Amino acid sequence: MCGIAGYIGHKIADQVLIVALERLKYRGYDSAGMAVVRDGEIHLRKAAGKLKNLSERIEAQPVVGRCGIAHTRWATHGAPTETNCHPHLSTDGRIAVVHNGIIENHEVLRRELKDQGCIFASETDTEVIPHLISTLYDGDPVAAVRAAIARLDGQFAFAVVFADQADRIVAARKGSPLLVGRGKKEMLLASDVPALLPHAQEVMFLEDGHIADFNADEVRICSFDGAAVAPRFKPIEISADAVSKGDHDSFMSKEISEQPEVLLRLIESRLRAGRLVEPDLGLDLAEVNHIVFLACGTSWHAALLGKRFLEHLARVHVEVDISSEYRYRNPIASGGTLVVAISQSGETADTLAGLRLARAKFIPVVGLVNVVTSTIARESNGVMPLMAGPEIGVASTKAYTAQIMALYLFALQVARAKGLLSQPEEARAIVSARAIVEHAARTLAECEDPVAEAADIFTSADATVFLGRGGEHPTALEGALKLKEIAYVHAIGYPAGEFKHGPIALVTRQLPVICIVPRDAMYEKMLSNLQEVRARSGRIITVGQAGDRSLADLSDHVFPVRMAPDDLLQPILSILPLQRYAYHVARRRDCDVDQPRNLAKSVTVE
């Protein structure tokens, strides 16, 4: 959660930082501040709410300097107000601190702060750290942090200015991710690589138990304990382009539209010659016979699919553990056992933690990441890349489908590895893959005035139930959450065979019923839930072929998908509806779609 910025070189600090905070506020826009050190003194900017409103009081009260820090907050310790935002200034206003993360034992701290002299002015975790380096400091900034950070508890990213230090801005990692972006006679920091654009051309990703002390000139590294270590900068492959919204009014339109070319990257990046090519996870795929995916929200729906494709292809058996509970139990390592990390940003704390967790049980582990220079990415013994590009929306589109798409791939390999794929069934595979591009363009052409036409009727419904079975119960699961992430209506998944069994009790004259049909083996038993709530005057929506008269006989509206060569393959498509569908209810309830109220793209706190 929370994004950081930092800036040191010879433009105006506050335009750059306002410009590196609209493009971190997915990670939080609860309330947003600054701090520019300028002649010996450090000048705060703060403001509740979105970032426009820290805009407007900088562009009244506009403050010239060189070097300065930011914060865009999602909030924890304390309410969104002013008061609460970063960053936070110790007591004689001379060190000001932003901070992402949780520090764990800072009631401890304040009482021993106060009883210092140290006057708090929040109700953050965060003031702990100005007040604690302000009490450790002799005029050596490092020396001061290093001296601080051996008193938290916690994981934590922070950046710290001093106000006789107008040069000069220290770092430090523990758990969170922060970066340092070096540019011609400038240095930038932030939490993740778009924040950098356009004035870095070369990235350094900061360690766990890092410090970073840089200038406009050069960055020097050591770990917690003093040691030196070489900065390691690579080229940002990223263009400013690529996380603009373009021709579209979102990020998440974007987002939905680019799913086809995103899709046909990823499959392309996996084939040489026509053929999968054996990805370079460090293990033989051949030896594994039990396979645990941990993921959270849209990655563990997308773990459900990979659970199916893995046992039907590859007759592996599969767990799927939310990442916050497979880390509070004694999960049973065994050989054999593979643990794969389903993370989009690859920062994902709860991931994280049970990826550490497998580690230290001895169990490979493979990241299944966005992000490859993430910290899920590097802690992996192998990496499958989702090619998905920047994703801004805080609600997963494009990569929750890539996610699908790769872990279909991963199946097929596991399966040949295990010599269960021959090369003709290989091919047809890739076929089907291959298909899934056309199909999914052809999808989002024809269903968006279907779907706006129901997104008119059913806006003002304030609940609305999804049901899906076998593939498509995870689609019901997504589709739920996207409704209820962006737009706000409380929605819930079920697989349909199990709505008779209580939940049937819901439905009502105004309870839209969303059932996804495709023409599968479970075709029939889904027309007989169609009737089932029919019978009780539900409203009915479903997601099922064009043209198919049953479908149109048993429904209210009908979102028209293409049928996927492979029935494996379906939810691809079978979502791409529904995500529609959300963004268009939640603009007629007038919702942010990118920036939905108290949610972060990135989890990086428990």
Ligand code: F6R
Second form
Amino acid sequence: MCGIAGYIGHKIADQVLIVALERLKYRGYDSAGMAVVRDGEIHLRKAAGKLKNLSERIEAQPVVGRCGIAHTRWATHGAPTETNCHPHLSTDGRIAVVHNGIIENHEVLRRELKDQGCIFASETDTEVIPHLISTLYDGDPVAAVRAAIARLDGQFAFAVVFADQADRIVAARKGSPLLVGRGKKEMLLASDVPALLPHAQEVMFLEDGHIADFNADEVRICSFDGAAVAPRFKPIEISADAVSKGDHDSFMSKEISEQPEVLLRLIESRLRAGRLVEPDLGLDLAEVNHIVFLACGTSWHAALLGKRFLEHLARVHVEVDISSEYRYRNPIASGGTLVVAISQSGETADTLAGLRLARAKFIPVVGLVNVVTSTIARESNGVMPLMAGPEIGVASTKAYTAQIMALYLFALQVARAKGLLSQPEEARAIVSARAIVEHAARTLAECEDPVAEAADIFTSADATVFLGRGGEHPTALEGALKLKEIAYVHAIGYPAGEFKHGPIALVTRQLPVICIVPRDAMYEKMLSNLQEVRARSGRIITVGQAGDRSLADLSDHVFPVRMAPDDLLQPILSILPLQRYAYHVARRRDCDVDQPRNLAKSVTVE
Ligand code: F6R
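Mind sharing the form predicted in complex with fructose -6-phosphate (F6R)? What's above is the form predicted alone.
Complete assembly follows, chain above in first position.
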């Protein structure tokens, strides 16, 4: 959580930093601030609330400087007030720090530093860092930062500027991401690549345990114990267009619309000469007999589908674990076990902790990630990239459908390695996967009007139930999560057959019940479940095949979806109208769909 940015160069720092924060606000957006070094002083600008508040403040009181650091916050310690917002200063105002992560021993340090005369202004854990550095600073910024780090417990990425070092930023990383970007006579710092654009052409990912010390021309890297490390930059491959909204009113809307092309890119990346390529995961898939999926939130819903694919296609025993639960268990490590860590961002703290626990038990880990430069990707034995491109809307949409497709293709690869997939079966599966691309495009086009119409009618419904069976149970969970997180509507997803065991008591004339009813093996069972809701006067919306009379007769509204040639892949199509439904309800309720309250895109805290 939280985004960090820094700039030194020939441009006006505050303008570069505001754009960088704009690109990082998916990491947190409850307050923002900036510190610019000029004329031997640190000039601070902060504002609680959305980033535009900070922009307005800077417009009213510009600080023209060439070196600065900035921060967009997702509060952990202390409310999202202006005082708690970063950067934080040392008592004499000569050192400013922005930080992402948690300093676990901040209370002990705070007491100690107060005894030494430091005056604390905020309730944050971060504020100990500038005070600590100032007590250790004698003109050598890196030495002071190294000495301070020796006292810090927890995980962090932070950046420091010093009033008497007009052209210098020092940054350190232990557990939270931090990147240095190099442009032409300018250097940037950020928590993520998009924030380096368009100024930087090259990027260097700071390693855990390393410190970067840079000016506009040069960067020096050393380890926490002071050993010099050669900086390794590589070209930035994403363009500034990939991180803009294009013609859409929100990133979420753009990302929903991108799904057909994302799926196509992903499928093509896994094929060579029309056949599935052997994934380069550093292990023999034929020997895997037990898979544990670790994931949170939307990624966990994809994992539930991964279990179905692997059990059905490859006959492998699969467990699906919520990462924050797995990490505190004592999982059994037996030969043939593989952990698959599923994470769009690749930075989710709980999933990363689960991965580390598995590796400590010598269980091989494969990361299924969208951000291939992420910590989960780097710490996994093998990586399966999602190829979805940057996902900036906080609610995951295109990464979810890419995860489902990637898991389907992975299950086919495991099945083939085990001799359970003949060449004609493989060819048929690839045809089915490819067909989803066109079906997704058509579904998005065809469901739009009915979805918008239902959103008009149910905008003020204060609760919604989603029901599905089999592969559509995860769709029900995901549909409910989308509506909760961006439209703030209380929603539950339930296995339709289980609904009568209690939750059916919720049904009233006012309650919208969204039932996912594709023409699969569960179709007849779902119709019975629909009848149960209808008999109690619930308002029924169905996600199903266009022109299905039985469904239309039982429904108040139908969201039409195309039918996948392989039932296993249907959830990729069924979720599309539900993503659009959440979007439309949220817009009608005046919610910010890209930045829902209380959330952040990368959950890098426990
Ligand atoms: C919901 C959403 C979250 C994430 C979860 C895990 O729309 O985006 O539930 O899925 O925080 O994030 P990753 O996949 O980055 O590990």
